[in-house]
Structure formats: structure tokens, C-alpha cells
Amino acid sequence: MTHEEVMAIVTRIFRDVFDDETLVIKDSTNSSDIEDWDSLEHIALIVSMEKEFDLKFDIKEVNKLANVGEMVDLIISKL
């Protein structure tokens, strides 16, 4: 899958989980960016991801990310 592909459905995870259809994400965004995204809606963005993706991720790996852009090259260097 490509970066693109993947943001697109990391793109409509976000939306899921902060139920926000026009929420926006770039491979900048963080935490801050988002006024919900506390550690509770965290947790449930992982789950997600792993979900989807078909995937696990060790908790050293998340700690480690700082943005959504980070989460993507991680998703792909999974799939």
C-alpha cells in the first residue's frame, strides 16, 4: 500500500473514533492538534488500527511516535 492509501484509511479511523466527518488529518498532526484525542481515545485509535490492518503493535513503537505521519510509515513497514 502506498503512504496515500494508507492516510485515507487512517483519515477514516480518526473520523470513527472522534465521530467527526470532517475532520482533516496530515502527517503532522499530534495529539494537540486534536482537542479530543486524549489517552483513552489513543487506546482506541490503536485498537483500530490493528484491527483494520491486520496487525500488532508493540507498545515501545507507539510511545515512540510523534505524529500521524509516523504512525503511517509504521503501518507500512508492517504490512
The other form holds:
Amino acid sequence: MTHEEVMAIVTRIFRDVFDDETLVIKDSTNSSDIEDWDSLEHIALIVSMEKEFDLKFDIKEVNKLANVGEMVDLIISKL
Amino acid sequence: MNEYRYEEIETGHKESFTVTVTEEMMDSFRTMTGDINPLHNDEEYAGSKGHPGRVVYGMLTASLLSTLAGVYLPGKRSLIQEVKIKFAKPVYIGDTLTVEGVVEEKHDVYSLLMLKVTIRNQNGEKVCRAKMQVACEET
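The form predicted in complex with its partner chain, contrasted with the form predicted on its own above:
In what comes next, the whole complex appears, and the chain from above leads the way.
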């Protein structure tokens, strides 16, 4: 899958988790850009990504992520 | 109190316990919450709404989920993160409730347990259904 294809799925997951169909997600988006992105929603995002892409993250690699672009790259590296 | 570690729990693991709802529990709940709604406090009013007695506070029934996670599954290391609950049937004072939780999913990245919870009365009727997200802390 390309970066754009994964980003489209990631955007859908963000919209589902935050219940906001207007949410626009970019590579540079991080937790300071979305008011409700707290630690619990972060867990919900990671669990949703694991289910959607049928993969497992390691807590250390998740903690290193600085923005959504890095999250997408991490997903691609595991597909 | 159980002291399960995350690694010790498998998907499908079940725990259950039984509680009988008493007048004293209703009184304590009213004192704690200030919920003086007559459905829970006035026999006559509850009767006028078609109930055989005062209806037990839904959130009192829901509070048993705290016991399920904190004492039984996983017990000491639990940290409740999310609860979704549905109240399927009314509960009355004197009802004996059986609370059962089963682990539906595990997520290793955050040591999470996804529990499906069912609460049944003494007649086997489902009075409450819930989903819980509970972290199992390391220490």
C-alpha cells in the first residue's frame, strides 16, 4: 500500500475515534492539533490501527511517534 | 482479591460473583449521589409506573462493574479506562445479581483487556450488558 492509501484509512480511523467526519489529517498532524486527542483516545487510535491493518505495535515504537506521518510510515513498514 | 498479571490471562477467561441488592445499598447510594428520584425512593410512585417495587438505581447496578474489574478480572492491577453499558431490564430490591465478565480481546501494546460483561438476576434474565476496557498494570 502507498503512503496515500494508508493515510486514507488512517483518516477514516481518526474520524471514527473522534466522531468527527470533517477531521482533516495530514502527515504533520499531532496531538496538539486535535483537542480531544488525550491518552485514552491515543490508546483507542492504536488499538483501532492494529485491528484495521491486522498488525501489532510495540509500545516503544509507538511512544517514539511524533506525528501521523510517522504513524503511517510505521504501519507501512509492518505490512 | 485476584492479582492476575496480564500474561496470565487468556482470551475467554471468565470471572463471576453474586450480590443481593439491599435497602441499605439503596440508602447509601442515595446519600452518596443525591439522586432522590421517586422511581428509586417512593414505592407508590414506582407502582404507578408499573413496577412491583422501587427500582434499583441503574448506576448502582453499574457500580458492580468496578468490583468485577477491581477485585476479580484482573483484580488488584486493574485500571478501568472505558465502560459502555446498557440497562436491559429493571432491578428490584432483594434481587440477586450475578455479574460475569469474559475477556473478549487482549491488546499487548497497552496491556489492555476488553471485557464483555453480563449481569443476570436470580431468574436468569439479563438486566445489564456492558463492554469494558481495562488496563492491567505491571506492578
